[in-house]
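Below sits a lone chain in structure tokens, taken as the form predicted in complex with the DNA.
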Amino acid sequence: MTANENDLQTLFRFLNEIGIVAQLSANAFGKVMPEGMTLPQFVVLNHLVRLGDSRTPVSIAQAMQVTKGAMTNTLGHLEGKGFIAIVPDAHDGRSKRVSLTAMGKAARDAAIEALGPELRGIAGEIAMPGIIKALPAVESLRKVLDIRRDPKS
């Protein structure tokens, strides 16, 4: 499976559409977001809402690939907010468990319906068959990167 010069253009301009839907996408996300809430909080609640809780601070760092440092200053802000707790992990000691409050779900869940109309809006304007058919090819980069980027993960 050798790679040709075609390939590579369309490689290319396939990463530099990413870059900008990504960029565009999280600005819409920020416009319609309830008050204070933010992309990136968003997804860590979203993420213990469907990955379940007792989830540890590195483990969503990783999921959501984004460094420790960052992952510090977002779970400080959620747990500012009351949105989620942070106890210390019984047996080991180095590590945390984060968890969902009630308030925190709440959250996520006002998030989601505010989400609602704008999905709705874009889903309404847009092919959805070819996105449809499009998702395996981005989850299958995102996994490419992902090994490239630490190949024992």
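Every value quoted in this text rests on a predicted model; they were computed, and no experiment measured them. Residue numbers count along the first chain shown, from 1. Compared with the form predicted alone:
- For the rigid-body turn between the two forms, the listed residue at the hinge is 114, chosen from 114, 98, 131, 66.
Switch from the form predicted in complex with the DNA to the form predicted alone and print that structure.
Just the single chain follows, nothing else.
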């Protein structure tokens, strides 16, 4: 399947809008995070809930597209709050595994609860059938972009 110039312009507009939405939503969500939780910390907790825990710090850093050092810092804060446990990998002594604790799951759930008023406000101002219809396309795009970012692909 070959893309024509119109397809490329449409895809650029689409990705540009997603980028702007990501920036605006991160700002709005960052403002309502529970006291002491940063948006990057929430994103890591949400990642562990969504994909399951017992992940390596490197795999989480790759998924978030941040440096290992930045992820080590974020994980250190989460561990200090009791939201995650970091233990040696049973199969590879050089590596570690990150697991979500019950406190971490509760903190992630509290953050989502804190987002409720913002989400309700947005839902009241937008046509939800359009969002529902667009969701499969956005998920498909995410999957393609995720595969393409992997240097092994």
